[in-house]
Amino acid sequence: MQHNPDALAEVHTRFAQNAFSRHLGIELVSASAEAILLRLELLPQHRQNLGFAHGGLLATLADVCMGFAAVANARPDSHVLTGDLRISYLNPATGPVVWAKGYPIKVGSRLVFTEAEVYQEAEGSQKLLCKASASMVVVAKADVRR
């Protein structure tokens, strides 16, 4: 269920002002109230030991890409937050581009329960690098505190 009409404008828009992940490079390919894409070219700044995407670049993925599926199904008067978050790491990260998938599982008022999957196309095929879920946390603006 959306609680906000005017969600996939608010995604765009806060996507757009999100400065951690236009610093990583990553890059907002489809948004609906069903699903988030995004997309991230791994530059050498984001590999470690032999060359593999670094575990804390694709948990990073995950949780933007969650937290914005949360967001595309939140109240319009509101923030969402990171409450919990799981990764479950499958494969390493080899490939020059990755992709994370993230959709809302359960939306309340205060809680919107979302996954993700992070993978990268490998000879024609999809190869799953990590699974995610995230318990995304709803507050409204006028409770922040800044």
Second form
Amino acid sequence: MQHNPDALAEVHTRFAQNAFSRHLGIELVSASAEAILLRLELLPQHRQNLGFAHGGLLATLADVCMGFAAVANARPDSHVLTGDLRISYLNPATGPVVWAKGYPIKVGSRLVFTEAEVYQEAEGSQKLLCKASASMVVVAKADVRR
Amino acid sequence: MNSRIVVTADGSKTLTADEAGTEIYHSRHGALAESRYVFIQQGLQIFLDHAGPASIRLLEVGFGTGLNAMLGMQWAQAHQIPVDYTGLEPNRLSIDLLMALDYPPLLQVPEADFYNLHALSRLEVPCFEATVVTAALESYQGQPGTFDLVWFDAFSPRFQAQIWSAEVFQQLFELLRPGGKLVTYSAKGDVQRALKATGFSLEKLPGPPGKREMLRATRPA
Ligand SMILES: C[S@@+](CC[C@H](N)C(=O)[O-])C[C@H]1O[C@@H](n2cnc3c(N)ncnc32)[C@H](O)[C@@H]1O
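Given the form predicted alone above, what does the protein look like in the form predicted together with its partner chain?
Full assembly next; the chain just shown is listed first.
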């Protein structure tokens, strides 16, 4: 895979500026063209009535992970927006920490197909909580309408 | 079992493997020093000294923290010798423990190489292709006769006696090519006897800091 140091620098800069991820407490563990790894400590406000992490939170984690996996592979003069997002919930997330990996499946100039998995640790093995896929749309910075 | 961080004599960190903290992932006398000495200096380095294969197929029993694997990557890149690494590990570590070990800045390896190898179980960088198999050695089905070097870095014979047996060494003997080598940090009498019983020829080498001896075994050519 092509390594673009500018794209990785973009990931770090844009992650630091991402107010929603910061608000939730999502941390960037590592970034490369191959994968983005994120970590999140589950707090009471992340949980639904049964005490599990809210599904929307895990979808966000997967989305952020896949979005940055696309940024890591996209031209630096572009933005990345989620085109579609699919997620299957396999196990309830109890925490205390969940982590996600997002990676590209196919990189095109307009679309980056990505996948992500979210895990938590359970007695020496990693329990798969959800599996997601997304098509990330690459848009030239000049074409983003606000 | 909840592993805890231990700081070893050379300042490098490692993990406890039992509740009491008596068994740990590397030497208390220096995690980094031990790994560099046993697995690099007395392991990979011998392929430089005696004209070895153009690329090295390496099997590690106990991928663990990935410390040895990262040292192997650095060695391969420094010497421009391609290393094809397979690490076996039934007990994968949590992201929080990996982060607490602080290895990328200590070893000066790219953070993403370290985390990708753990999270994707696969790394392809110049001179180093690595795969981590989430399995115990006993259930690993590798290509017989293909490995140039085995890093035998299981827990100690005191803690994990069954893996230091002639039966397990026989499996490794068959995975190695004739002339292939196995290095390990233990030089216990029982370990020497089990290796010899399997048909390995043995060299006793001076040990890493804090240990008198270590072993290098060769599958006769
Ligand atoms: C002494 S630690 C060394 C770890 C590693 N080489 C490192 O640099 O961190 C031993 C490792 O062997 C693993 N292990 C235990 N039983 C095993 C088996 N049957 N097959 C393969 N690995 C095993 C342990 O989980 C542990 O990670």
